[in-house]
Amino acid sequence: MQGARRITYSGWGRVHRATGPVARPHAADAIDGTAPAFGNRRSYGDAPLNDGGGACDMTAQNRILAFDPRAGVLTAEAGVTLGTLARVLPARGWLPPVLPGTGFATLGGAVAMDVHGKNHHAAGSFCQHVTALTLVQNGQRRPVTPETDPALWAATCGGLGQTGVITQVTLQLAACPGDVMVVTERRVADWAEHIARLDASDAAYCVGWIDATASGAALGRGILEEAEVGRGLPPARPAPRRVPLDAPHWALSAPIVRAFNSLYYHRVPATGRTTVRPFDGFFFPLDRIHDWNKLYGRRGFHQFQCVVPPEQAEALRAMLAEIADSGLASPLAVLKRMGPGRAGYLSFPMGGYTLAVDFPNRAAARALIARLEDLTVAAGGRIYLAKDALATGDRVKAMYPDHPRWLSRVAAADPDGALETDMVRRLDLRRT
């Protein structure tokens, strides 16, 4: 690859690292599709890594190529971030239809992981709103739509970048009738109330924060957020903060996390409250703290995220009880209700409930995550590959029954395995 520099890089969890030549092409015709691509590397594990081999950094491919303000259709290069679109589009009456928890995710990454947001129960996954893609396969540019090649489309959406380098994305936007997010927060006393409130919500956006240190009668307590787009004057955005150094290992010790979670829970009045937030403050709250992953120290962290069918909600309750008893949870724990929407063979979403919890990278946490994965398999659920750094191939293939269909299309698109990444090799995804 021309202009490649040998660097060491990691995913957002900072547990796995890779060293190799990385090119950052500015011209679209410099992308030849002979090495795996990545964006801002916000996947937590080893999905964006290719240790010992080359990689293509797509962040300079960040131009909006076309925009129809009447139809709300946008075409952009794969390195454009969702945060950029969430800033510039609302003033024109539109918003990306699905936004994950960070605005630093790129369009290409959003396709490769078929990301979901706080409105999945209503809007489905990201790729369900994508109408066309351009892939580069072995030096050849290939336009793809769901109609022209349904199997290639399904293998690409959520397909970990294994069918070609995604260079352009055409997206059908959602109408945005306002300037702000109107957010209602309510305390939730326990697990049963949390599930009941998620099920009863008819808000466009709905998410629950869980105090993963609470146990006994308070197990599952937290805060439910429901939000709608509204009109008003956006509050001033606070200046981003940075974490300059890796935090010491005790910074997220069990007593500190319990104290923080208690304060966070009680910051919402017992009667609840409604506030107005700017778009990025609601969709991307952690983006205000750049390098927040350093709070877990130099050893990094893991996130466990799974989804289980609706009839298996008690399996999540059992997981949460084990997490609370472990004393390993961080303040970052999220519960959401999901609809059935998914676009690809390896897309994560399914109808049910998803739980996501962060853990410092310790031996006890890795053992706990393995037990949580066992419970996920037993419940007929699956883990999210954008967050995983620990699973085994047999376990993941059992969670994703469409893996053989994905593999067949990937083998045809990349027969020499040029696009394999560390995650693909760890999970042995390119073999049955």
Contents of the next structure:
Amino acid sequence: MQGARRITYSGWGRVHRATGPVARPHAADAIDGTAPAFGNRRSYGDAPLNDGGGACDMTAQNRILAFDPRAGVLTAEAGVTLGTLARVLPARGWLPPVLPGTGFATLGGAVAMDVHGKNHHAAGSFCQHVTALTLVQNGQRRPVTPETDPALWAATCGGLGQTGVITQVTLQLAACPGDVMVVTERRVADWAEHIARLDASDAAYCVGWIDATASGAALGRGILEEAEVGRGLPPARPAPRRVPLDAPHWALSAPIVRAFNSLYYHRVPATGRTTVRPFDGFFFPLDRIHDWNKLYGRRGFHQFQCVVPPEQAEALRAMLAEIADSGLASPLAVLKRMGPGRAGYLSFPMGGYTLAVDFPNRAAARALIARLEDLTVAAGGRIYLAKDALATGDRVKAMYPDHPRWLSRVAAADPDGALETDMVRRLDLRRT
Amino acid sequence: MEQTWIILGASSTMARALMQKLAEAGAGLVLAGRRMDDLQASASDALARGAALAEPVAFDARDPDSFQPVIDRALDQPGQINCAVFVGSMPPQAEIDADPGLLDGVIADSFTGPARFLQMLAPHLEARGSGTVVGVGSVAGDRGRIGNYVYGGAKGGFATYLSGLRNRLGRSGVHVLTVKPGPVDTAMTQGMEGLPFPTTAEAVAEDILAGVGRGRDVLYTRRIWWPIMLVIRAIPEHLFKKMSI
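Can you swap the form predicted on its own for the form predicted together with the partner chain?
Below, the chain from earlier opens the complete complex, with every other chain and molecule after it.
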């Protein structure tokens, strides 16, 4: 691509790196679709990387091109972040229908990963609310909707950017009848209570934080967070802070994580509490600490996230037990109920429960993650490619039965493999 | 008070970053530039973000006939009128050396065009007794260097003009901020390798708004450029003429 600069870059986990010419086009017509695109690279592994080849940084493509405040329909360039939309839309009565855990995710990335949010059980996945896309395939602009080309649509939603560079996204927004999030937090004592409370919740947004260091009778203890949009005055949010440099390797060692998790658990009163939070504080709690991935030091970190069918909750409990016994977990561990909503062949969501846990990048953690992947396959579940940096192609293809259909549509859309990424090569996804 | 910002060179990357922040604060925007389709897209973006007004108006720094309609559009609005100048052009020095005819355009884009525009706008700002003018110059304007002395000359002239305008308008309660960015990741610097202390358009826009808020007169962004240019300006000419920095 024209105007490319040679840089070394990585995903959010900072384990894999890539070096190559990266262009950051400011004019939309400079995007030619001859190199894979990335946004803010909030995928953890190598999904946004193309080592040795070119890449297209979409973050300068950041304009909202059309907004209909009556119908709540918005068309924007792919580099617009979900955080931007969550910031500017509530005052106009709308909210993005699905928000992942970071507001730095771009629209293009949200489509390519078919992301989900704390409301997945009710609202489904991101792409289920997308009504039209513009792809650039080898210099050609191509509008797509679910009606005009259902197979191309399904190969694009959650399709890792392999069907063309996503340049524009049209989104049906959700009505936002308020100004704040009303959040109720409750302690849950163990795994059984955690699952029972997730099942019983009828809140619009529902997520469980797990103390992944607790074992034995306390296994699965945590805090259940349920939230609804409400009316009121949003509290001021403290100014963002930045992690200035790589933390030493012991910063997230087992005793420190145990101590932190215990404090975090007991911070919520035993009787629970209801508080009011600003939208960004609720949806993107970690965005307040810029570059928090540096807390894991130079070696980086991994996130393991899997989903298993509802009847396999016991398998998930067994995974959590292994994690707790390993002493490798970090404070970030999340349990959610998922609905069946998904939009593409390689979309992650399926009905059931999803568990996400961060690990520092160590040999023992990599071995544990491989074991967890095996347990996921055995439970009929799958791992989330937005988080993956370690899996093998065989495992992933076993988890995604629609891979052959994705592959045949991708082969037609990008016959020369111009959009292949490091992840696609590592997982051998462009072959059966 | 209601604020309306005239943005000269509204298609520039830095202008877009500033406009997005102004729009989210609810300001009105008059988007002045040459590429109407691009301005229309930026106007839609500004309105979606909450701008009270976002209107594209054709403007060409080399065509003084295009100036008055821009001013008239802003004067339609009540409240405070502000103006941010992002116009400028930077063809490679070697191209200008080969074709001296290019020089007039660079001077018009980066200096005489916007200066004439501000000269026409100034009485209206004085009459309203308030307002802010943000003029984007460049660290290149602080010293004539072999690498881009025509662009530097134009930006240097513009900075001197802004200094005088500040002296004049300050008496009427109008504030003039001169911004001197180092290399910024913009469409203008695409593909240039090895630029020292680069910054982003978003960071420049934040610095501009902070500078406006604090009533700063001259602002280097990134800040490291202030001591660097202090040193570069202090190099005696008989040494500087032999240097290629």
